[in-house]
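Given next, in structure tokens, is a single chain: the form predicted on its own.
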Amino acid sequence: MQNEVYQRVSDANVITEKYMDSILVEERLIDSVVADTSTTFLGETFSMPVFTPAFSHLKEFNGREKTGLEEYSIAAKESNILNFCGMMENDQFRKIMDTGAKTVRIVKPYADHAKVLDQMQFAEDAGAFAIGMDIDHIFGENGRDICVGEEMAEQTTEMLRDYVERTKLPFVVKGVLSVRDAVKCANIGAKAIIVSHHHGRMPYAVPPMMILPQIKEALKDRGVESIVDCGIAGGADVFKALALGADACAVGRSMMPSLEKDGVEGVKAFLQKVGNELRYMMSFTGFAKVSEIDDSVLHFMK
């Protein structure tokens, strides 16, 4: 019992979600339109700035021919919205490219060096829209993570700062939840990052969007646009972290119920449905352009 209590109250989803639900947000209804959820998102404009998540390892669903990889793949592309992908080589990544989405290929911090470079290169030469490491699966209970088979390798400034001046992509960092990773971040070149805590790595982890005010006073002028994730399952959320300062925001686990029920077009009614709240959610409170999003309608309850 004592062990599932500290679980329980350990658990940095639930932290999260206790947090997201303590932001309150005011009207602002007299001269307000029909809000424009458009953005752009390293010079590339999209319908809306929610993405993806960096999944991994998804089947095929329900019997159906694509996997969920290729299937929501193919519905960030309809929707005109950034895709990402996670772990996977590189004849599957391919296969995510065929579906035409602009996608980020987040690679695994590989202990294999040349894995890591080789993915890298790949993603490149494939057409990638940028790339990316998962610095929050470096650690696993036992010292260095195993994740399906593959050794992961601590990952030093200096390594990547080797991977920015190895591509021509912009280069994107997943799993910051500091202002001091969040500055080295921007001191080695990356041009993105994405403030997580990887669903709940990390016991007592803080909350993205408690950390991120902090992390994008920081970044000011540094030319680094920051994403969110973990808990975003709707577009109050997105509005939320918006108004905190993110650019962009990614879905994950609260996509998969429309994914594996009913693939693309799951998916796309899922986005849809977002994007919408995002839009009520700007128009109730006076921001006509995503860029106008401030904090200054947000409320704490203590």
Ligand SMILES: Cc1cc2nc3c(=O)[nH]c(=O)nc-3n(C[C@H](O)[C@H](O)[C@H](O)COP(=O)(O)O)c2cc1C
Given for the second form:
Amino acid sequence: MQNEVYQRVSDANVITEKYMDSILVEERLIDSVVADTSTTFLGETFSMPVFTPAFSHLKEFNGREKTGLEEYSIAAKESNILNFCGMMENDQFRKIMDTGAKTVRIVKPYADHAKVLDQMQFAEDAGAFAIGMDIDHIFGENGRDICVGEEMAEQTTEMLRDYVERTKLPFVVKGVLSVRDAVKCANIGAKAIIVSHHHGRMPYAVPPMMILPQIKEALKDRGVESIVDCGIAGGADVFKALALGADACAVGRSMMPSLEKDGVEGVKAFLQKVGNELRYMMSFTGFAKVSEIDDSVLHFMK
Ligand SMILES: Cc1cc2nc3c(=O)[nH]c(=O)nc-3n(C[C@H](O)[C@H](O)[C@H](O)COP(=O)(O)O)c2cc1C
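Could you give the coordinates for the form predicted in complex with the ligand, as opposed to the form predicted on its own above?
Below, the chain from earlier opens the complete complex, with every other chain and molecule after it.
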């Protein structure tokens, strides 16, 4: 959001990057060992607390046979991490499930309520790991957002509670960026939240890692796990998020060059690099296990 007179930087992506880079980490080397990045999330064990993003609308890259969504899903399965996908029709979701990846389907807040319910039920029947909704994709410049020709609609606490009650699967709310919404998620029985501003949909959105400690405090002992996304580009970013209270992170656009160029193998190599960087940060700071990481090693640049 820029103006001819005032050159203000309102882009939440830029603000978020700046905030993340202002968080510094001390070293604790004596008695440290090579760390283990394996983790549990929603009761399942994964090789690392680094998950794929809830992406949509990725075509086949470089003339390859599978879509980018299928390719990164295969990479998630082969890397033993949790997979996410976003807006899509049921036939596309079936193809994601056919990859065998443990997948969370994030359904859009469609104005067509029957479509929301249908996609959630389809995901459950197809064996999804969890379902959820990106509540940060409701509003657009002219009121309700129109996303790829489809109108979105406001979501109330009661509607979200209804989704939770209808499904046997854990319910994940994506796009939580306040204590107020986080507490509402806990109240309706959501099992996880994604602390995110959806790559900067709202100007001046608070960086997820800045609001995360308050959210964690508010959700203490409420049984809600949290994932951070937006601007996660490497293992140091993941480490900072975990130290601030996240249970896991999702990479996003940082994965795209590897996906476009080398498909499944590119994403696997990218994820491996992020995981190695995380292990490196953990080893340097004396945290042998993911569950041990805390914020006592962090320093905030003024
Ligand atoms: C091509 C593309 C498609 C996306 N589609 C969806 C979607 O359908 N549902 C959703 O919840 N988020 C969607 N997102 C947002 C991502 O899940 C994620 O929140 C965001 O990209 C994080 O920021 P980062 O890219 O800076 O890491 C999409 C992002 C991109 C770049």
